[in-house]
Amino acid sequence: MTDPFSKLRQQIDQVDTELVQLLARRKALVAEVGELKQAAGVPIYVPTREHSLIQARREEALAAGVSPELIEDLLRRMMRESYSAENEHGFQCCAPELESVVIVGGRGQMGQLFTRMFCLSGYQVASLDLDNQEQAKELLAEAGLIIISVPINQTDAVIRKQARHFNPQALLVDFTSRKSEPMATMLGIHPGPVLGLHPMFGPDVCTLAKQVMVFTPGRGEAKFEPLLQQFRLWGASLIESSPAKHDHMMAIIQALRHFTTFAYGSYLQRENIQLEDVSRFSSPIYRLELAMVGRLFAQDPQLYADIIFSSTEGKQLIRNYIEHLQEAVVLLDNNDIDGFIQQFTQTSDWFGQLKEKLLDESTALLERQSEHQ
């Protein structure tokens, strides 16, 4: 008997082949755009262009009887590929007056990432690490930009140790996830321009497009503004902050969050929970949560120790959180369902309209997560 599905499947295969060819054609066009952007000094990520493109395709999909969400997912996935591919074409140099760049800790993972990015823009980049300290005077005295990219607990000491070699006109920058202490040290020791930076991403990103960087102005805006423009050209999203506000937000976003993740993961280990069984029984949302726990324990423990233990405010927030957990346990001990619902409702009201936006975002994440199970 003739396979009733054969002809239709052949047609579907043909359409899929055409889609691949169209994607290849799109990739070639994106490559041409990348070359034009490089020549014109246009950022690889332009939010207004991306928004208008997605909105137009969503409307076309709706008119064609195709899910707008499907088309948006496809476009965003293609755009991620495009942003990564544009790195291959290099970038215009926004701050040629900086001349040479020296990254103290340049052989660390974050140092290597930014070495690559600066090289893509044509800067001369050198690394100062433990094994070439004898070159400190030579490298730092001629540098136009000095970036301190070392662990938090070493930042202050490294700045003080190397300060005697700094070119007094150089732009001094740190990448530390704390800002108050490093900024005070840099401003007190270095007479030249000073800028605090905190990349809110790990060194494993393949592009800086849409990645958040917090900057805390110190001294010499005319000198550090071209550097900020360089980050924008690479696609980064910049957020200005005071050192105090930055450190307060990091106490919440990093110290408190990482500690609670650490505590949860170590509790699973103490109870000898069989993760394979947990994974098999998990809903997509729990697998996503478990993935974030596993992600933390797959990385450098010293990094997270530095983040958590270096923040006095973070430590206090952790203590306050533990007290709150103990109060919540009282609801369990008293079987106080009404109290639980009351607290749940109050918190829901506090989230306001944001909870609907977060619900949509998490739903999209869960849909993608379920595809990998």
The other form holds:
2 protein chains.
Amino acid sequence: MTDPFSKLRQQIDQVDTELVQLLARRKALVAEVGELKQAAGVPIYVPTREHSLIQARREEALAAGVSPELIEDLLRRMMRESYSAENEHGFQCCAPELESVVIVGGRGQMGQLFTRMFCLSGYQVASLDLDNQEQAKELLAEAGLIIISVPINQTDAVIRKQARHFNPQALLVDFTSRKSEPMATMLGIHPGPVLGLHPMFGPDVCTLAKQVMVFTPGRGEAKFEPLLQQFRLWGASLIESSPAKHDHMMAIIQALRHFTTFAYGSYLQRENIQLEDVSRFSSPIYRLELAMVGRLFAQDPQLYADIIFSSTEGKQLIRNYIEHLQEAVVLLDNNDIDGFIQQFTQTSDWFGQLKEKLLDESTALLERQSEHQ
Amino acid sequence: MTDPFSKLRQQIDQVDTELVQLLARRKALVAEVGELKQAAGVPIYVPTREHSLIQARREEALAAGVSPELIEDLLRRMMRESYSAENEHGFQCCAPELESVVIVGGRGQMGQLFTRMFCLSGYQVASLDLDNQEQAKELLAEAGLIIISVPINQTDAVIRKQARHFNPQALLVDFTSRKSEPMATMLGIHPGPVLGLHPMFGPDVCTLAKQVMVFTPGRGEAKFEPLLQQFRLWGASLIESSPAKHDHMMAIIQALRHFTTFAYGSYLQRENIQLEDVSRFSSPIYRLELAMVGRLFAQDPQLYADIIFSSTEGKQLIRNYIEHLQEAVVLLDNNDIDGFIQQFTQTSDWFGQLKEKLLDESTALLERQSEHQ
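Having seen the form predicted alone, I'd like the form predicted together with another copy of the chain now, please.
Below is the entire complex, every chain and molecule, led by the chain shown above.
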């Protein structure tokens, strides 16, 4: 490197060092806001504040000759960090009448996540697992909130087994990724308030800010609404649904998709594809798709077996999809390029304006991914 | 909002405004580096510089109580912006002996991208398209570099049609996403230097920094090596391959994957799935997968028809995959959860350590995506 290079690079390093200091200052200010929010019971994620903050800086960027997209991306990344950090301050308790909380299956990963969140909000939380069954009666009879967080195929049996111990006034909630059967069981067996919940995220998230949770109202809104308020305070985005609609959506989003991902991964193995080569030759898109496949196989097979095998509708969609593939492959057998283009165009029309949005979204995603290559 | 909130938010806004100013300063410095690089013929993307810059700031961040991952992500985003900006300064011309450049199909999107890049590096570039065929003889007889950038199913015919006009000393290159047949045609028909190229990215990229290009050497390394050097200067990452190996990889990465994405999209249409609902209920992972499907249908059907129908091996892999799905669905028919878990575990073992890497990669990706929700 010649001298003028070194000098400029030193100046860039100096700017970047200032950035580090600026982040430290921002972090301290955000921590103060977090304490105020905790005291005032304000949600950690306030969409209007996020929007107005970004807009103001975008305009300043334009005026300063800086890309508005750049400043927006940087601010969003910084805010994600802030949301995670705000967990440290704890949260106000929105539903003190639900104390104490008992999570059946609290030692599971999702159970641990919610135990942590409830504790941060000042609730007393106990876990009921296989190793402390002798406490079942004592814990459940005193509980204000009982959460069933066990695998789908055990949900029904666990509820039936423990129901005789439930405090009849307690709010009964389940976290299962199906809703019809658990809701029917809970409403049938428990006289008190009932709520179905499906956290649409994995237990490894750092913050609940912007995370989606689907809820299916059972009975006793006066009791479950404060709990939903608690989730909103944690930053979650709540979607109301009927159990049937939820399960229909999950047949597509989970059962069908996870099965095809499973089948694709096991197919790569069957053909003994050299993953290293594939990885080396990958376009950014394929790398991303491969990441989604590898991700599945890095997780618990039982979880995916539960999701796929528990949905009758999902199994039927999978069969229909394979039938559809067999029909589509006829296009290849007949070398029917015109037919392919015709089908492609029809589906493209059916996607409507959403496809352009999805194209933009995926392009932005691929660009972000390319930063890390 | 109470007063202490407003005051803190003003202070945060002040910090963010300083960030905008800092970015403006950094941009000016990067522009100076860009000019020096242009003059010295240094590649715009220097992995070692990027690595050492990030490491130094990570350590400073740790010392200042700031998350090292945060500063790394911000720097990577800023550097992506810099790479795009460096296009503005132009690039040194690495292969003046290849002038002038003729791109057959230069009006196509990929042709336009490379026309722009060659112009930025001081080459004279002409396009030969359907509307200026009368110039074919004149342009091609004088060309130092002839690039064939037309759809796969036209590549062979176009080369054969134009070959009689080629300057016999010119370097002949094709951009097709298959390599075996075009390489055979080019080597058979053209006595001069030959190189096969497959840009593994779409024509909408802002910069070639970190983008992958596969090349298959034909003949005349002395002529094509300076062209590869030019691509390296643009920041591209080059992978050498034989035509057969490349085509085998693309059968998996492109033909099979694009076909299953096509079939999945047309299946959603067949079941008349309400995309709005699906979108609303989506977990971040499914949203990402849906984005990849919508992305396909927002693009040119002919392009995908070409990729899928031109690969005999790809067509066979697709048939094998459907056969595999039919075998896998037997697990569902028999409610064979143990069999599913056994197959899952085998594939998981086969993925080996790569799966953990892919899990981390996808988790980071999903977190970045959640910022934009």
